[in-house]
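For reference, the chain that follows is the form predicted on its own, supplied as structure tokens.
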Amino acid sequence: MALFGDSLLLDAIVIVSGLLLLAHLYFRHKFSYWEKRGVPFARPTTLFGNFKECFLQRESVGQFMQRMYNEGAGKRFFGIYVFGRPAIVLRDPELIKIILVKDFNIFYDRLVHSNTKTDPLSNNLFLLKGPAWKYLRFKMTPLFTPFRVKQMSPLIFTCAEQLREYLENNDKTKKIIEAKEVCGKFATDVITSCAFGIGSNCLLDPNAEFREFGRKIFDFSVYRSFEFMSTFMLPLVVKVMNVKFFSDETTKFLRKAFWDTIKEREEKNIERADFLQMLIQLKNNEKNEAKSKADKNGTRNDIADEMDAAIDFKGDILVAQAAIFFTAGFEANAAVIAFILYELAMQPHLQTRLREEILDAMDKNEGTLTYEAVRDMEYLHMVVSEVLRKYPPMPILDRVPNRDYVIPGTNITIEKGTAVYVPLLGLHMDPDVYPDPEHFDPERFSETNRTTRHPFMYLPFGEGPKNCIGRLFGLIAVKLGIASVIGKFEVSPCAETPRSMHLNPKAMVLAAKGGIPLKCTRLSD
């Protein structure tokens, strides 16, 4: 029976009205907590917020960041909506410093979340909270000190020599190289070199498991586009839909890597400078710190109990730790030295005066590269650091107070749980402090350039406590790997090259839409 009159059509349209109605109401709700507190915002869409071009795909999520950022031009702050959940943009250099660094024991947490027990690798420095990540990351900074580095550069100078040879037999036949794919494999053999201790042989083997492993990973189709974007953007959705960060298939396969190596070196009591000799040693000091914390009654102390109750070194935490430092490391360094070949092959003079400093430090070192020498190279700390600006591979930092907090020379509160966000790439391409911001231009970090600008313009590898523990690591990766091509090899555009650098929509991590096509042609000696 009808409810209003015979007509069904009529009730299904007084029903559909009335459920959209409630949705507007709804939404209108939502929508008015920024201009209710006197924030500055942008107009958000029904149902989607501020958040419709990046969850369509349409623009990468640092696109939709640095979007936000720029249309917040003026503002110390600016308020945006992820569909209905309020979130605040951070613009002002000092209000980040202060964010960051100053009252971090408020923002320590990150918003992107991770289901801990279906996907176990995720307990890993990157995605752990609270006194976890605290205690991880007081346990895991000695193992990337300068030192610590040092000591794991001649695996990553055994990878550029095998780097170099794969472009000269590759120039023998004179094919393009896909520029992100070769930096892929040369990324990845470091990574398990010095994570797993494993020659993954990438440059050799074309169906080499950990580069196969490492595409599943970042495979940005439209479904792990959508799960990258709610691990960082939608922890609601991770949580219902039981988003994992590592597949079943990928977490087998690295658990079965990271414990055949350890059993093999048990077996032929075999040590080795990297990652995973680090992370065995700690899980034995760990063992003997436990020991040590019991009383002279047998019963443990509060601090064994707490640091129990944070971290217990065995099994998949110590996988976890492997495994993002694989994930991040690989992709991330493939990223920073394929856009570093685009732009230097887009400007030779800027590819030769490059090679001159190389040539030099080598001429210095009786015709080979060290640690020290890559290291100190000016020049390639200025065009790294150019690409770092330009493609930050993590475009976005996030944040999330744990307790109300009023924001410094204001009456306006961020109410606990809120999202902080800071938009690395709008920050890095702001007219205002990089002119012409699209331009490559590696004097923008000389010394003299780098004097003029506030240090928060400028956040590669985040700031604080928090910030990238792998930064050393991944710099001497990325610069080794550089100089070891334009030492030997002319990096010049093909037809297919594109003109200008159009991102991926889908990437979470920065990264070129459609490849990056280049011709790599050996130098006469």
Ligand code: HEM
Given for the second form:
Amino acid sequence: MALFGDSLLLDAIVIVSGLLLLAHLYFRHKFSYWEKRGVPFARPTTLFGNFKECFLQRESVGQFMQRMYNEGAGKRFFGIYVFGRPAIVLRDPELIKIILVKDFNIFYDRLVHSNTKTDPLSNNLFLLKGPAWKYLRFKMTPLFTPFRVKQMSPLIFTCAEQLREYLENNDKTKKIIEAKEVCGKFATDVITSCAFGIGSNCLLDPNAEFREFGRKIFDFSVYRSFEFMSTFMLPLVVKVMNVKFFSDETTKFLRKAFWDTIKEREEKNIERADFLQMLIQLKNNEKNEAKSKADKNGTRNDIADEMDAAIDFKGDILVAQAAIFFTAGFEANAAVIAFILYELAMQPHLQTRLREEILDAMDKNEGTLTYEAVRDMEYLHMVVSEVLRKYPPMPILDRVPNRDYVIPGTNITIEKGTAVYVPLLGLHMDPDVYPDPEHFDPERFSETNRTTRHPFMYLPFGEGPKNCIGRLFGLIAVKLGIASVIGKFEVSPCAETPRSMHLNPKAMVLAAKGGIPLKCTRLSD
Ligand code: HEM
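Same protein, different state: after the form predicted on its own, show the form predicted in complex with this ligand.
Next comes the full complex, this chain leading.
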């Protein structure tokens, strides 16, 4: 029986029209959020807001934020909509500095969300929030001092040596290298041996399990990309659809790999100066020790107070930290080394200049590279810095205020819980700051040139207390890898090398669309 008159068709038309009208009114209400507050904003489209291209995986999250940055030209900040959720994109480097550093106590958390019950390894430093993050960060920071990183450098040199062997064998068979894949193997070997004392053997063994699982974490299939995008942009989807940062299979593998190593060390009383050792100490009740120390000294400081609410370092929470070092450690490093090789192949005169610097340093040290020599190479630093400008592996930063926040110099309030994005790719590709931004030019980072810009227009490792904890380690691993390759090999484009770089629209960590095939030839001695 029909509801409106005799016709079912009429019923259907009325119901559908009613629903459409409701949806229209709902989104009209939602999309008036920034206008009502007097915030300049990007014009949204129904349902998607400004997020359509990104959601449909026609542009990556980094490219989406870059587009929003460009649309907001001339403004200090800019309102956007991710579906119906309002968010702010920051453009002004001074404001970025205030939010990341000065007012950090308000912008303490990231928006990123995870389901720690069903995805236990997401209980890690990157994804944790509040006091638990603060406690963990405090405990982890000593692992990444220059001294610790230097201590690990012999292991990185060993991996670099294996990389050279790999490339030599490859040259003998005249094979083209897929730069991202080779660098992925190298970076995985580096992180597993430095952080966990595990020889993952990715360069020597084509079926190495660590490489296999690393590839799975960042495979950027349609569904995996959706999971990553949701983690960073759609917290509600993560909750409702139970999206996981680490799949069950990866969790099982990492859990076993790290737990076996922890057990072996405990049983055999093995101690090493690495990340895993520090995690083991945490497990063995560091919390109580540090707390009583703080009490005894009468210095129940900020951190000691936080510890009352802190974490019990047992079981998966421990493995979760190992998992994030592994994940963050290999993918970003691999991406950076691969992009450097690409840019050097495309501009051979830059490669020649870099090689001269490397060979010169080797000559001064009986034909070998030292940690200090690589760390102090000026031109190598310029090359790495320029790659991190053009291809920041993590192309956005996000923060969420824990209370309402009035933007300095305005009467505009960012409401508690509103996502605030720093669009790194947008800042780094701003032609007013970096003329001809697509052009790869290490001179932008010469001593004179780098002082001409606002320092917060260049943030490849983020900034403030929540910046990249692995910055120093990452830089050294990348530099050692590059110095080892460029000192002995020439990289050049092959027929399949893309003549201009296209980024993968599905990749959360910046990656080339379709890989980076290159020719890599051994230099004659
Ligand atoms: C060239 C390589 C790397 C780049 C460009 C990079 C970039 C970044 C960026 C942009 C962030 C976010 C910072 C913020 O929100 O302000 C971050 C966070 C982080 N990175 Fe890195 N990263 C690199 C290498 C590494 C390595 C080698 C490790 C570990 C060994 C690592 C571990 C982490 C962790 C654990 C966080 C979360 C820190 C926290 O929330 O306290 N990264 N990284």
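These numbers were taken from a predicted model, which means no experiment stands behind them. The term rigid core refers to the maximal set of C-alpha atoms that superpose within 1.5 Å between the two forms. Positions refer to the first chain, counted from 1.
- Once the rigid core is overlaid between these two forms, Glu447 does not reach a Cα shift of 2 Å, moving by less than that.
- Residue displacement note: Glu378 has its CA displaced by under 2 Å between these two forms (rigid core superposed).
- Asp432 is not among the residues whose C-alpha shifts by 2 Å or more between these two forms once the rigid core is aligned; its shift stays under 2 Å.
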